[in-house]
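In structure tokens, the next block holds one chain alone, the form predicted on its own.
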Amino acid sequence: MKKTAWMLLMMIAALTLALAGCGTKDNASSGSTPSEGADGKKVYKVGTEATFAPFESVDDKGKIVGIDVDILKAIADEMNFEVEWNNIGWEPVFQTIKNGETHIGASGITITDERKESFDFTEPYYESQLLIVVKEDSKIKSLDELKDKKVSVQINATGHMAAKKLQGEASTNIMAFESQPIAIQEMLNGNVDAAIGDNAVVYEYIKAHPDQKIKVIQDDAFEKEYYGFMVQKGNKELLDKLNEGLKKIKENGKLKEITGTDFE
């Protein structure tokens, strides 16, 4: 009798664990499945950090706008799907793609070998390069001069990587912030000697703040960078869809119209 009861309890426990495992699997997969709009089109969630003008920012009506928004809209139109934008912050863009909460990462994301180990990227759609930003009266002229200086960057962006490459991973002279505008403001406040950031974003900041006395320094030590849209590792269906749409808007001239560049 005891043996029979024991076996019954073991069977119930095993069944409970199996059901729990199935539930976990369903919950994980449901996060990566796109919803369906009223018109029957698939709706993909896009994660972004909308302080990265001109690629994404929030207008006076609270709407996310910018180059990335226009490019994804053009791709979606070509491939018959829709996107839902979510302004979640720079670091969460990566985490939510990884765990399936969002489907597409679009935040002026540079394609790097390190990132490709954890995510898949579309073909590039924009060429960029890092710049150094300093006060107008600064005597700094090159990247090499920043080896022992305090530098501000956007956390885990390529400017952050460049700073760590120059000063070392454990450097206490590197101050990392959630957005590029904050990194530039820290330089203007005198808390650091220079900021490092992507050229298009830096020039857009200067355009929006014409009274601030700053200057930019170009240095050939910075390699060319290429932006791509990011998806969960192994999501070939979505990646192929994005690449096909991107190819179409390159060929029909829409990409050039949006970015204002001849990048192919």
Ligand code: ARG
Contents of the next structure:
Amino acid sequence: MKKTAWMLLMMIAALTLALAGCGTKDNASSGSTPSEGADGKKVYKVGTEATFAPFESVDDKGKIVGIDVDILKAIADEMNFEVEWNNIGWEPVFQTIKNGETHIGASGITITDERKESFDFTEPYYESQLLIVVKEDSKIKSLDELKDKKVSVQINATGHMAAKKLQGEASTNIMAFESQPIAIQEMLNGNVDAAIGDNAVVYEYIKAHPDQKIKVIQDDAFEKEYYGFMVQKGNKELLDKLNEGLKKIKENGKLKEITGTDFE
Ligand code: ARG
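Form predicted together with arginine, following the form predicted on its own:
Entire complex below, previous chain first.
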């Protein structure tokens, strides 16, 4: 083969290797690249499970609305990017962030040590605590009394983890459902003795169902929880952007305006 032909071949080989290298790096460390909007802004895909009012729910026009939507909009405005919301379900939020299909998890997600092993979280933006939800005439008064009772929770949510901690991983008295409202509904239907869910969402449910005879039990055996936005592990570029925007809206009072609670 001629010398020039060899050189050409070598160059093609080098280029192919370089390109392959880029591809791997992109997928493994920072998720799939966000698309660009009409105005050249980056558009990040947001994954959520929108039966979680007041944080995310679908309004009568089919739009996803709520505190998480407003917070992320405020952050995006500060940091000059856009977001595209997708109501994909609770467990798919985790799966699709892992595989890079979704960039941001915004779903009232509690920052936990276990989740931090597989995902990265922003600084917290909201403080929450679990509540026990029972029928008005129930005799249950504390978490401890749920040890041998039938309990409903949202699957793989912190309420599910709390129930397993109390009753053991293999307990058959725990019923896990797709969403928190379904878990509460199951309790009202009499299929379980109590439901466990996030306080703000339980109170919102009660507001939306004034005819239901519901009682809530607060128990300090439940630890305080903090919500954060979740990204693929190692996506530092996006995490830094979210944290910087969050810091700005904490400082300028916008976060407090949206959530209605003082939270630093
Ligand atoms: N805060 C709880 C958790 O992180 C429940 C969140 C459920 N969110 C939702 N949008 N369904 O486990």
